[in-house]
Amino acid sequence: MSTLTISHLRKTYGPYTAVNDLSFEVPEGCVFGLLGPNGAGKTTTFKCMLDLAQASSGSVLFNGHPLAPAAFEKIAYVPERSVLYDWMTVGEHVEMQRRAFASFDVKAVAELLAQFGIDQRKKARALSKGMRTATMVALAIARRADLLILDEPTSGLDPINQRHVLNLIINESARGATVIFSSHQIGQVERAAERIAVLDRGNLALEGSVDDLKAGRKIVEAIFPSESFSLDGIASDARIARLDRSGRIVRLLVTADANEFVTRLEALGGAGVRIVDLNLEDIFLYAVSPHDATADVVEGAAK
């Protein structure tokens, strides 16, 4: 069952298209990572999900139904920018949430705020950017919502509290909640997310299970004695999805038969040839800039 279904979502601002024909599904109980460069359309997508921005076309369905006011009892949202009221204390924000949402857990939020080192007596204006983010995350987690939409939920946090937020995200999924979050730090998404979507200039560049996206692809690296070496047609092999060449180093992104390319590179004089597992950063970079990554090196490979 899909908690969230986005179909052909499009959002324009005058002549500018922020999101273009976006479609994907988020399964129930999944941690779903939304990746993309700055300006890719991640925040706009979140706003359109929640009717904070009116989509130009397309649809967003929650459990098969359009968004309705009653659904907000079960949806928690943490925007990229702070929405805390500067003149209110953290404790007053807690009380406001308690009155607004029937499932809000006061004990849980007190524990979470304490773990982040946040004094509930402090006014929001006295909090650092990171502590504002942590407060909003704590308030959202304490909602016990079925769906959490988190836009850059580790922004401004130190590494320890970033890890704490990631653990909270994973724990929410373990209790059955669905979590959609964005992050500029690919390592965070790789640690927490089961599925990802990569946006590039408003378009869906890639979507799927992290494990499936990694499966069947490997990186083969080699170092040659000098910069003047031939790859003997390897660049034109259909099994090469990407080729990077920098000085004496060559990296091949191969879709099949990695061991064969190890043998071929060794035969051409490559040393220290090794097979490296694909990581999410490689997947991301290939999705958003495949031509930039390969154009210059393919020409060099023909030498």
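If you superpose the two forms and keep the largest set of C-alpha atoms that fall within 1.5 Å, you have the rigid core. Residue numbers count along the first chain shown, from 1. The model shown is predicted, which means the values in this text are computed figures rather than measured ones. What changes on going to the form predicted in complex with ligand ATP:
Shown in the overlay between these two forms, fitted on the rigid core, is a CA shift at K42 smaller than 2 Å. E221 shows a C-alpha shift of 2 Å or greater between these two forms [criterion: core-superposed Cα displacement of 2 Å]. Relative to the superposed rigid core, the position of the CA of Q185 differs between these two forms by less than 2 Å.
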The other form holds:
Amino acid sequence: MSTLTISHLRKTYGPYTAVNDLSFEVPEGCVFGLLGPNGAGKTTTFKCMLDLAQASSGSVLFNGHPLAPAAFEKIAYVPERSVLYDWMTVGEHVEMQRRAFASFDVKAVAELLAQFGIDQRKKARALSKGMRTATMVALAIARRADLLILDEPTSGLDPINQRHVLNLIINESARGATVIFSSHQIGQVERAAERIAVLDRGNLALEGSVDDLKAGRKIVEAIFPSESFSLDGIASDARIARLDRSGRIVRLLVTADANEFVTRLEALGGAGVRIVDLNLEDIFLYAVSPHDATADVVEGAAK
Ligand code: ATP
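For the form predicted in complex with ligand ATP instead of the form predicted on its own, what are the coordinates?
Entire complex below, previous chain first.
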């Protein structure tokens, strides 16, 4: 099917670097989530993959080859903004895709549009924001592509349709397709994606399998009797990826045996010390969050 390899991708707009030295691979059949705050460079990355924005340097390879017309049939793209023609009906968009792509599945698109409650006789201009997204997703899924590049495919959708799109993404991967998608709904990414990359101001902050990222990190949390407590010997430990101290509460993000840090915090007078499992949202926030001015935050080398 399709492997996507991004190597040292860089995109500048004048003096501004939107994407900086980005490298990661999306393995064949994988659902890959691209996360990042507003303006992190997700859309720019997608555009560079498809040559909609010309990379300043670096490369994007599909099964080891640069993008070429032979690959177009195999790639389906849902852009962040609607690309539907306002003067055409949904059915006319279906017909256009049927004529353009040999693999386009007309029966599947009819079913998908019906599931989303979209009347094919409607003009695109009469569709709500969510209906536009759903129409573009339905058209992309019906392409039976090897690689799907989906820029915020749940944007504007209600929770039921969001879940439906996630299920479609998972089904595409079960069929063998490779999927890369972006979303600000981290819970959705956690549900669907096997691997993620987090972009932060154009840089790759984190990349890996969701299970590995979670398994290798724990939070150890403690409350101290007063605000003046010492963390002697702990603050400088390289196995602490991050230390948040706010009032009487301290939270350590540790990449090593969490029990050891429970013992050490208790020895320093910490009460109610507990180990907390991270979810993807914690991992995301630790990867991208700026220093909190109200808290004393120490970032370690192990991040
Ligand atoms: P969002 O989550 O808000 O959609 P994003 O992660 O997709 O954000 P991009 O749209 O890739 O972010 O934008 C990355 C940065 O590049 C932003 O600072 C944006 O202003 C800048 N940028 C994007 N396109 C252009 C352009 N054509 N000219 C100049 N700057 C641009």
